[in-house]
Amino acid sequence: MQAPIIAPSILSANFARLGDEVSDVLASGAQWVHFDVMDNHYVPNLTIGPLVCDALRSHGITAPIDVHLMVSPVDQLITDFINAGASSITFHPEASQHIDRSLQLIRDAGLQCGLVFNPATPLHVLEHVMDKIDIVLLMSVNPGFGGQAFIPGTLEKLRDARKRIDLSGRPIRLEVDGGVKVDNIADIAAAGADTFVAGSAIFGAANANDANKYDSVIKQMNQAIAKVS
């Protein structure tokens, strides 16, 4: 298993001074900055495009731009998002028509590529795709809207994605994202994640105006990961 990562989703941070969150939340601790794309049409709400990853990339933030698109079709967000300068970018599988072209179009511009789950779509397609993927990210809630609850039943599949990762041999980072908060980040970590998404836990947890408001809150999940590690 690879060091854990925390991922803040900023579809939870103050939009009015989004440059600012994102600076807070990355001197607090957390590694990558996780982007949640909706197009009002694969999922029924309407958030950010590639412009607004341009301009972080612009307000100075070097951490990683984890773009995860709940749109479709895809590949034209792929390109535009890649020129906005992300890290990684993942996709659904059923937003796709031809999965493995998605995956090499990210591929070939030196990104790294993911396919993302929702909770009642089976793993089965990772089986023609593992030599091709860098993240698989389980969705804890279904799409589409920020401070939804964990499904429980999403711990099991966890450990069905962490066994086939860990028969692949290969360094794939198993992501989980709705509903991870202080209390039950261990109970993730333990059934096979390492990378978290975290929004309202994370945006939610103070309202100072300080750069290290949200180090409590960061450092508590970290403790949490370290006792099942």
Ligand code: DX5
Second form
Amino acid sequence: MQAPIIAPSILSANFARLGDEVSDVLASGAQWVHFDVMDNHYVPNLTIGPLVCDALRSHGITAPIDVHLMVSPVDQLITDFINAGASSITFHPEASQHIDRSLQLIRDAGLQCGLVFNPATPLHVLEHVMDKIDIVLLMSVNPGFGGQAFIPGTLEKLRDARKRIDLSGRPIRLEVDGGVKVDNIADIAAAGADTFVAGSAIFGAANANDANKYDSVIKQMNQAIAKVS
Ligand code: DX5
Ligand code: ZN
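Requested next: the structure of the form predicted together with this ligand (the form predicted alone having been shown above).
Following is the full complex, with the preceding chain placed first.
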């Protein structure tokens, strides 16, 4: 398994001061910036697009920006996010008419690519693309909103995905998104995840008014993961 990565979802950040929020979570030890894109079509919510990704790069953010597309169709926005400085792009297989082509668009630009599986979406789509992806992202809530409760059946699905990844022999990241907290992250890691998206648990941390305000929650998450591995 690869070294763990904490990827705060900026969906729960204070958008009025987004650049500073992102700088703060990175200074507190987060490795990736998870960027949730919603279109009020594929999911019933509307968030942020390529302009905001580009603005974070202009603000000086050099950490990987992990773009999670919850949009349909996907191809135009893939191109737009490539141009806006994304590092990895994942999309939902149901949202693309031609999954292989959409993955190839991302790969051709030299970015990491991956597929996202909703709680009720089976993993069989992976069978024909394991040699073409860098990330498998399992949703542990239904996509659309931050702050929802982790769906427990995701643990079994993570174990299944972990087996498939290990069998492939490729360094594919197993990412989990939704309801990840300090008190369940150890179980999630034990089930095979190595990349942990957390929105409300990080940006809503109780001590968020202190200096280095996200240090404590990210440290607690890393400690809980370290006990498992
Ligand atoms: C949900 C998004 C998630 C969300 C996670 O559709 O993809 O990234 O922001 O938020 P929490 O961690 O609050 O469940
Ligand atoms: Zn997400």
